[in-house]
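What follows is one chain in C-alpha cells, specifically the form predicted alone.
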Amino acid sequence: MSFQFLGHYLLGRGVVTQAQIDEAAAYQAEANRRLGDLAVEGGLLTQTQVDEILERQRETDLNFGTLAVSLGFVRRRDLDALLFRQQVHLVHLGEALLTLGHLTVRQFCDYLNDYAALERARKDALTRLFEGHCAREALRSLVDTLERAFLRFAHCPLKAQAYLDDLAMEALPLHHTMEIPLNSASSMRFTLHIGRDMLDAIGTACRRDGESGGTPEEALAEVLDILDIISIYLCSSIKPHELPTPDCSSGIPDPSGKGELHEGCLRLQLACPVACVGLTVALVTNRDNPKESA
C-alpha cells in the first residue's frame, strides 16, 4: 500500500522489526495515560463521571476535557493542570523506539525528517484534490471528522490518502450511506465503503481494548454497530450550519426526488496500516431553490 504511518514506514525501510514496533507500542500505551484515567487517579472525577463523558462523546465532537468542564464535573484550572501533566509525559512512537534502543539518535533524526517530508507531500496532494471540488469546506470537515470518529469509536487511526479508483472500491463491498443537510437548498450524501480487512482490524482493536468477544457473528454485529455509531457521529458533528452553500455545476435528477444529484464530488481512500476504507460523496441540491444553491 502507498500510505505511510511512522511504524509502517520504518518497517518498510528495514530499520526496525515488527517485534520492536510492538514493544514500542506497548511502551507507549503504558506511558500515555488516558485523561479520564488520570482524572480518576487524581480524585478529580469518579469512574461513573468518566463513563458519562465517554457516552456523551458519541453524540458530540467535543473532546473529553471540554465535556468534563461543561458538565460541571471539573474546574477549568484543574483540567489545565491535568492536561499539562498528560502532555509532559506524552511519548510518540519514534521516541519510544529511541528510548528502547531500537533506533540510534542519528536514525531517529534522519528517518523522522524523511517521514515528515512524505507527510507534507501527502497533505499537499490532498489539498489539490479538495480544491478540485465544490463544497470544499464541507468535504474537509467530513474527512477530518471521519478520521477522528474511527480513532474514537473503532480504535483505528485513519489517514486520508488518495483518490479512490474503481478497482479499490470493488474490494470494499460493505456500503453504509447517510445524508447530512448543509442548508435549506442542499445536502451532502456520503457512503462508507468497508472491506473484510477493515472489519477484522476494527474487531481486533476492540478486542485489545476489552470491548469485543463471543462468536464471529457477535463480533461482526458489534463492528457493524460501531460503523453505525460513526455515521451518526458524523451527522451530528460536522456543524453544517457553519458551511457555505456549495457552488456546483448542473447535476442529474436525484432518484429520491429531492432535486439534482452531483455525483463524483469526492472519492477518497482512507487507510490505517493494515486496512482501507473508501469514502464517496455526492451533493444533492434542491431544484426548487435555485437561487439558494447557486
Given for the second form:
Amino acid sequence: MSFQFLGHYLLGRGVVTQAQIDEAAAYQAEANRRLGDLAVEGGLLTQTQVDEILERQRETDLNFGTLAVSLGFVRRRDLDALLFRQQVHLVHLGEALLTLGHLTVRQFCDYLNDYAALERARKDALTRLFEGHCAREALRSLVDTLERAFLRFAHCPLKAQAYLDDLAMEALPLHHTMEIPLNSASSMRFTLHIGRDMLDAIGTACRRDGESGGTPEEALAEVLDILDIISIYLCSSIKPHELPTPDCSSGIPDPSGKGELHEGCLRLQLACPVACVGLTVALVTNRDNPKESA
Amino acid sequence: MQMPWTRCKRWHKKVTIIMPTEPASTASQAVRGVFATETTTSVGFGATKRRVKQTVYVYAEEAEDGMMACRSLSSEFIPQGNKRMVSREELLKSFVPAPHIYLSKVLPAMAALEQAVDSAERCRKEGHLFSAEFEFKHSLRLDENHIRASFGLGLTYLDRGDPDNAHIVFRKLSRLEGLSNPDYKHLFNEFGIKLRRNGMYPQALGHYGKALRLSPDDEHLLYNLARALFEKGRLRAALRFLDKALTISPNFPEALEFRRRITDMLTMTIIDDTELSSGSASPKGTSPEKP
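Having displayed the form predicted alone, please output the structure of the form predicted in complex with the partner chain.
And the full complex, kicking off with our chain again.
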C-alpha cells in the first residue's frame, strides 16, 4: 500500500521489516495509555464516569477531557496534568523502533525528518484540493470529524490521503450515505465508500475490545452499528458549526487530471494502515429527504 | 554551593539529641538529602505468608522558612511527585538520613537527567527536532515536573509548527511550581517569542508577563511584550510598554523605530476617524465598519 504512514514509508525504504514494525506496534500498544485509563489509575475518575463520558462522546465532537471537565468530574488543572502525562509517555512508532534497536539514532533523525517533509506535502496537497471551494470550511470540518470518528469508534487512525479516482472507488463497493443540513436552504450529502478490508479492520478492532459477536452475521451487524454511530456522530458534530451557504457550481477538479469532474462534489481517499475509505461529498441546495443506505 | 550532608551526618549520629531550634533561613547552608525509613508488611497467605522489610526513601529539601519539602523517589532515584511540607522534627521522627543513597544513587541520577536535558537542548538548537522531542520526553518520564525539560519540549513543538501539543505543555507550565527563579526568564522569553510567531498571542502575553515578574526592568522583554500586543491589535498598550522600555534604555534602536511606527499608525487612525465623522458619516451618524 502506498499510503503515507510511517510504517509503510520505512518498509518501502527497506529500513525495517514487517516483523519489526509489528514488534514496535505491540510495544506502543503496551506503553500508550488512554486518558480515561490514566484518570482512573490516578483516582481522578471512576470507571462509571469514564463510561458516561464515552457514551456522551457518541453525540458530540468534544474530546474526552473537555467533557470530563464540563460534567464536573475533574478540575481543569488536574486534566492539564493528566494530558501532559499522557503526552510525555506517548510512544510514537519511530520512538518504539529506536527503543527496540531497530533504528539507529541517525536513521531515526533522517527518516523522520524526511517523513515529516512528505507529511507537509500531503497536507499542502489537501489544502489545494479544498482551495477555492465555497464550502471548504464545511468540507474540511467533515474530513477532520471523520478522522476523529473512525479513531474513536472503529479504533482506526484514518488519514485523508488524496483524490479518490474511479479505479479506487470501484474497489470500495459498499456505500453508506447520510445528509447533514448546513442551513435552511442547503445540505451536505456525503457517502462513505467502504471495502471488505475496512469491514475486516473494524471487526478486528471490535473483537479486540470484546464488543463483537461470535458469528460472522453478528460481527457484520456490529460493524454496521459502528458505521451508523460514525454517521450520527458526524451529523451531530457538523450541524452546530456556522457554515457559509454553498453556492458553487464549479466543483473540485481532479488534480491528477484523470478522473471526471463532479459538480459541487469532493472526492477523497482516506486510509488507515490496513484499509482505506472513500468519501464523496455533494452540496445540495434544495434539500431532499435524507437518505440512508448501507 | 550547598554542602548537603555536613549537618545531616551529625543528625544521623545523634538524631534524638541534636535538633536545631532556629529556622534554617538564618543558617548558611540549607539541608538537602535523602531520608529513609523501614516498613514491615505481610505478603502471601497461609503457609506462604511472610513478613517483608521494605526501605522507603524520601528526598527532602529545606525551604526558606525552615520547613522540609519532601518528595518521593522514583525507582530511578529521581525525586518525583508533589512536595509535602513537613517540619524538620516531623521528618526526623520517622526517617533517618541516608547519605549513601543520596551520594551513590540520587546525585548521579540527577546529574544524568541534567545531562540528558542538555543533550536534548543541543538537539533542538541544531534542528534535530524529533531527537529533541524523544530526549525531552525521556527526561520528563523521569521527572514530570522538570522545568527546563518542559520548556524544551514546548519549544520543540513550536519549532515543529505543532501548536496543539505546545498548548498542552504550555498549560502544564502555567501551573508548575518553582518558576520564580530568575534563571528561567530567558526560557519564558523564548517561549513567548515562539508562541507569538505561532500566532498564540494570549499565551505569548502570559509568558512575557511571567518573565517580566522575574525581571521587571528588562527592556528586551518589554519590547517583545509590545510586539505581541501590537499583533493583537492593542496599539496603545504596546506603546505604553515601548515607552517603558525606552525609559530604561533611551537609545534602544528597535524600540525607537517600533514606537515611531505605532505612533504613525495611531495618527493615521485619528485622521481617518476625523474624516469619517465630519465628511462621510452615515445618515444615522455611525461610522462605517473599517477593515
